[in-house]
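Starting off, we have a lone chain in the form predicted on its own, written out as structure tokens.
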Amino acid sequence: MKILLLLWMFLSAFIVRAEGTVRSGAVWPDNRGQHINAHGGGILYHDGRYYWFGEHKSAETTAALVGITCYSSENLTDWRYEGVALPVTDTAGDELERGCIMERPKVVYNASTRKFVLWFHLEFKGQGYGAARYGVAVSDHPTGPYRFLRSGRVNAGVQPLNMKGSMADLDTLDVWENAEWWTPQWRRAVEDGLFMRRDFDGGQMARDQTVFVDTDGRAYHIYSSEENLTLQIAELSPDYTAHTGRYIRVAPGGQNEAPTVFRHGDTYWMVTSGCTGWAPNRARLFSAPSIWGPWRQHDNPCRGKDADTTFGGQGTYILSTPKGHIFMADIWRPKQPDDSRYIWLPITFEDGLPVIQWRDEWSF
């Protein structure tokens, strides 16, 4: 059994990988043989190293059973096991407890106070997603372990920058809050702001989100609000860990989920999926002078087999390397989520936009 064991780890290296040849779709095995579990993560680059934060997935269920995983690398194809960074706990009642939803986790670098700070999504134990709240933890060290500060809506209060008029004006929206969906008059009172005003005073809803640090090192908490109708992106604090009251409502109405961004020159590029649940769909591409806008759609960046559902993915995050940038995506399996497969492809540029070109192999 021993020598069989040893010689699944021997094959599994070349399963995913030869010669730092990326494979997506494929097992990709760590350093125990045991493939990836790190979904809908992001990548932290820190002293020459690599840190792969995810959900770790069960066999049977989507739910947080374990916590959020880490995973080292020095070239991004040979990843190392590092723990569990945050885990759940087995307190009743804890909002971390057992069962929870924690998605999407980034971590980034904070200079000045020397802490890496997570962000993720968190719905409580047996609430589906109705709370729809962001979670933050810090650490002194990126593999953790990470401290949970506290959970939230975002901005409680405050109107976004981009809001015209005052929200006294928007009283009107009142008799739409219990209007039948979907309706020419009701997607106008969403575009309106029906729901941002809804939840004025509790704090925005936070879903599908991922962390963006500028240049200049201010960082940017981008996230699925409103019902998943509407996008936001607020500015975090000096520190990370808090959002400043700034923010922005992005596509109101437009239905986008699983925002990642970068920024290409002076331009800010941003990928997002439609809302279809677990299935995947068309990839949306939008484009602004600067974080705060104004922010413009684009045709689908994707181009090669299975281009118009995101070659059967949906992205988690977009890793800038001083190489070029990388498109990460998940190829979800809800029936077995632990199988959840992963698309790594690199970013090019034709005509000044990004381009997202299938490959079945390629090297870094």
The other form holds:
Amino acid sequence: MKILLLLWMFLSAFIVRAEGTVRSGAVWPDNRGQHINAHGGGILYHDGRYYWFGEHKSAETTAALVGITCYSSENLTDWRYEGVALPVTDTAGDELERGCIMERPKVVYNASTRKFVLWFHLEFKGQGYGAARYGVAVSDHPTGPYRFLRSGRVNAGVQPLNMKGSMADLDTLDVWENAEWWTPQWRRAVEDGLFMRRDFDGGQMARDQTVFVDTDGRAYHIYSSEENLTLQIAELSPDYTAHTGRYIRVAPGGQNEAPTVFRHGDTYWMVTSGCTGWAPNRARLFSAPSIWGPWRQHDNPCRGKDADTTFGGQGTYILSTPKGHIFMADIWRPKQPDDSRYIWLPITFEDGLPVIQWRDEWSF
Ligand code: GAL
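Shown: the form predicted on its own; wanted: the form predicted together with ligand GAL:
Now the complete complex, all chains and molecules, led by this one.
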């Protein structure tokens, strides 16, 4: 009986491995048989292994009760739980105190310092989404433990590279600061930089975020800023742990969240979502000839079942592999956050534009 059981365990492991399929929306068990708990995640490829970092979600709350988790894999389908890469703390008043919000973690490897650098979106415990800060942590090992360096707003006291005119030109904008939202005049003020100017001294807001490393080794922090109304792209320092002060505003007033970025040939592509909280909406697609823009908007890249709601999900990362690019998204379940599901779909090209076609099942 025992032998039969062992034989079955061996065979079933083999079947799963041989299949190597991705079923978006399904429970995705790790090596312990538990659904992978790494939401809003991103993937690092290092020394022949993939490392998946994400938000640990509990059954009751979308706040962080555990921290940022890590899983590793050789084949992208079978994932081994590696533990908590950056835990919450039990110290009252600490920036990472249990109950804070840690979202959309992304890890990049810096070849010159040989450090792994983790960027995430941080909100302080009990303060909702008001802090709108980045968090950054480093480690000597991909799986951690990561040492929290600091949190902050972005590029205080610095103007974006693509701002029209000078800061003095924006001084009349404060008239609109307390004005009624969504009026045409208010929208124009937002496009002109109303909230960028408001946050100029203290630094720019940073909520939904990703990190992109270009082929020349330069890294960029891409985040929803200015009250989630405008995206910003900020260059990171050579060691990837700070901002250099060089940044641009993208799609001012366009209300983009969940930025995901990849490069294909000489074109930079970005897939984002609209701003409807945990509820899914239609994905947006942008392209640019340089990370510094100009960024141009295209139609929804999604095709097939539920393409108008990003298949019920919201993008979190685009993994580029030698075989192609993979779009990763989350199907959020805010009433049972730990049961949120994953969507992974290959990106194909049609008439020069990226297309994300729904597939019930596919393999690498
Ligand atoms: C989503 C965002 C998530 C989380 C959520 C909170 O739009 O992408 O990362 O912040 O809002 O409502």
